[in-house]
Structures are given as C-alpha cells and as structure tokens.
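For reference, the chain that follows is the form predicted alone, supplied as structure tokens.
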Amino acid sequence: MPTVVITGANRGLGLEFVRQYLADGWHTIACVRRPSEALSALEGAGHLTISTFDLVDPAAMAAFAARLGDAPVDVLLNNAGTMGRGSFAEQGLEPFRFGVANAEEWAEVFHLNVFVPMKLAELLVDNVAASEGRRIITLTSMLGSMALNTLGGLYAYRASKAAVNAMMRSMAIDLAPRGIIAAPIHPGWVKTGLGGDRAPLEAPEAVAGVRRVIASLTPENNGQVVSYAGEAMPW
C-alpha cells in the first residue's frame, strides 16, 4: 500500500487530497494542528492516520519524523500555506498592497510557505527514498510567476511562491541521484478559503489534476513548475 503525507489537511485542498488518496486505497497521513470535524469524519473511511503537531515548531516536526521511523513515504505533499494576515477572498488586494509591508508578517509567510516544506523534505528524505513513488511535491502558485504578474500586490505571498519554485528546482537537482522527483505544482485558482468564491475551479477537479501530474512526473520534467493540467508554466 503506498503512503502519502499531506500537510494542511484540515480543509480546502488538503482535505480533498485526503479524501481522494483514501478513496484510492493509500495510507494517508494527514498533518494538522487540530483535526477539523470534516477531517475527523473521514476516520474509518480508509487507512487514515491523523498526526497532530504544529508545522511552524521545528521540534514538533522532528518528533513527527521520529514517529514515522523508517516507514517509506511515496509522496510527501507540502500543501500547507498562507497568504498572510489578511483575506484575499474577502478583502481582495487591499491587505497586500504596496505601503503596508510588515516584517513579522513576511517572516510568518516565508516560514510556513518556504522553510517548512524545505525542512520537512530534509527530515523525510530517507523515507521518500525508501519508497517506490519517490516524490516530493510542494504546491506553488501562478502568483509566484514573474512572467504572469500583471496585477501587482500580494508581495509576501508572490515572493514566497517564487522562492518555493527556486527551492524545489535545487531540490530536484540535489535529490535526483537518489531517484527522487521534486516538483512545484500549481493547483489552479480554486474555490477555497484562500481562493474565494470567484475562483473558477472546484477542489475535486483541481486535486484530481494535481494527482495526475504527480503520478506522471518523470526525470525529464523534474523540478519544473507544472500546472494541475500538466502544462509547464513560466517562472
């Protein structure tokens, strides 16, 4: 039975990833600070392990890795992320405009969006290398692409996702000798708490697309930024 580790699994895309991987018979390890009712309701629906810890606590991450021991992990899916202290879905670009930059908020965004997936990959690399799947995936965003930026704003989030793309590219190069494929995948603009109601995609469609891309990745597109539809994206 293949195993997937999913961060930020309480709601939105993370919860949908849990649903779909469980439905396909995967051992699904859902990482959350506190289980939501929606996530808890999936217990008994398949091989679900809910692991409760705070991703922004390095000691808690290390303890999670220790609990896994040498268990193989076919897919490490870094889904958890934040835009910052405002809500794009409710407030649009206003909380993320030029002139309101806050050092603490930037540190929070970069810690969760960039450092956490980097460190979790380091902690679990042996588990991934021991599996058949050997995939490390971090969800990125088209908002991290400089070529596609026509609106401005969203400074910390855009910068963090551009950093994710660079990080995953280096990871792909460094881990290729171990047979690991590392890639940033854009799930599309999705109707979630992050994306808002105007988004054109529903979570099941976006997640199904990301899962198809994960399964189809090859050494040739290792490290490339790819959309949920399987299209290479400009940086």
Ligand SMILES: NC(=O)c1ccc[n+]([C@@H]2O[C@H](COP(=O)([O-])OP(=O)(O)OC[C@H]3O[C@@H](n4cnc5c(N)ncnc54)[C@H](OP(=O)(O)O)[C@@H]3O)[C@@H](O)[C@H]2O)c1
Given for the second form:
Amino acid sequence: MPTVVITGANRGLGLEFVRQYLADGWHTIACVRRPSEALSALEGAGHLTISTFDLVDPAAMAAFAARLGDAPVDVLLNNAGTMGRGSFAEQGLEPFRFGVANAEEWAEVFHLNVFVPMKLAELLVDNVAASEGRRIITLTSMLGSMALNTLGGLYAYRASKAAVNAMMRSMAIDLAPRGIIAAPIHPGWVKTGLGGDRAPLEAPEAVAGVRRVIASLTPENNGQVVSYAGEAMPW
Ligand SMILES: NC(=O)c1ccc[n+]([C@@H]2O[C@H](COP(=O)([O-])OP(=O)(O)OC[C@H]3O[C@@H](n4cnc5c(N)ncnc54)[C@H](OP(=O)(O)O)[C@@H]3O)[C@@H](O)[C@H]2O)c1
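The structure above corresponds to the form predicted alone; please provide the structure of the form predicted together with the named molecule.
Then the entire complex follows, led off by the chain already shown.
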C-alpha cells in the first residue's frame, strides 16, 4: 500500500487530497494543526492517520518525522499555505496592495509556504527515498510566475511561491541521484477558503488533476512548474 503525507489536510485542497488518496487505497497521513469534523469523519473510510501538530513549530515537525521512523513515504505533498493576514476571497487585492508591507506577516507567509516544505523534505527524504513513488511535491501558484504577473499586488504570496519554485528546482537537482522527483505543481484557481467563490475550479477536479500529474511525472519533468492540467508553466 503506497503512503502519502499531506500537510494542511483539514480543509480546502488538502482535505480533498485526503478523500481521493483514501478512496484509491493509499495509507494517507494527514498533518493538521486542528482536525476538522470533515477530516475526522473520514476515519474508517480507509487507512487514515491523523497527525496533529503545528507545522511552524520545528520541534513538532522533528517529532513527527521521528514518529514515522523509517516507514517509506511515496509522496510528500506540501499543501499547507497562506496568503497572509487578509482574505483574498472576501477583500480581493486590498490587503495585499503596495503600501502595507508588514515584516511579521511576510515572515509568517515565507515560513509556512517556503521554509516548512524545505524542512519537511529534509526530515523525510530518507522515507521518500525508501519508497517506490519517490516524489516530493509542493503546491505552487501561477501567482508566483513572473511571466504571468500582469495584475501586480499580492506581494508576499507571489514572492513566496516564486521562492517555492526556486527551492523545488534545487531540490530536483540535488535529489535526482537518489531517484527522487521534486516538482512544484499549480492546482489551478480553486474554490477554497484561499481561492474564494469566484474561482472557476472545484476542489475535486483540481485535486484529481494534480494527482494525475503527480503519478505521471518523469525525471524529465524534474523541477519544472507543472499545472493541474499537466501543462508546463512559465517561471
Ligand atoms: N485555492 C487556489 O485557488 C490555489 C491556487 C494556487 C495554489 N494554491 C495552493 O494550494 C495550497 C492549499 O490551498 P487551499 O486553497 O486549500 O487553502 P485553504 O483552504 O486556505 O487551506 C489552507 C490550509 O493550510 C493550513 N495552514 C495554514 N497555516 C498553517 C499553519 N501555520 N500550520 C499548519 N497548517 C496551516 C490550513 O490549516 P488551518 O485550517 O489550521 O488554518 C489549511 O488546511 C496552498 O499552498 C495554496 O497556496 C491554492
């Protein structure tokens, strides 16, 4: 039975990843800081392990890795992410405009979106290398693309996802000798707490697409930015 580790698995895309991997018969390890009713309701729907800890607590992350021991992890899926303290869904670009940059908020966004996937990859790399799947995935965004930025704004989030792309590129190069594929995948613009109601995609469709891409990645894709539809995206 393959194993997937999913962060931010209590709602949004993370919860849908849990549903779909469970339905497919995977041992699904859901990392959350607060289990939701929707996640708890999936216990019994398959081989689900809920691991409750705050990703931004380094000691808690290390303890999670220690609990895993040497268990193989086929897919490490870094899904948890944040835009910052405002709500794009409710307030649009206003909280993310030029003129309101805040050091604490930038640190929070970079810590969760960039540092946590990096550190978790370091902590679990032996588990991933010991698996059949050998994939480390971090969800990125088209908002991190230089070429696709025609609207401006969203400074911390855009910068963090551009950093994710740079980080995953290095990881792809460094871990290729161990047979690991590392890639940033854009899930599309999806109706979630982060994406808001105006998003064109529903979570089941986006997640099914991302899962297809994860399954079909080859060493040739290593380090590329790929969309949920399987298309290479510009940096
Ligand atoms: N939705 C889109 O349109 C879209 C587009 C491109 C990329 N993405 C990316 O897809 C990923 C998932 O986004 P989503 O749309 O599902 O967002 P979401 O509905 O806002 O969910 C975000 C998840 O991250 C978790 N999280 C936030 N801060 C955390 C922390 N400090 N420690 C642990 N977990 C934390 C949240 O847990 P809590 O419930 O505990 O806060 C939640 O599970 C993100 O990386 C996002 O950047 C989304």
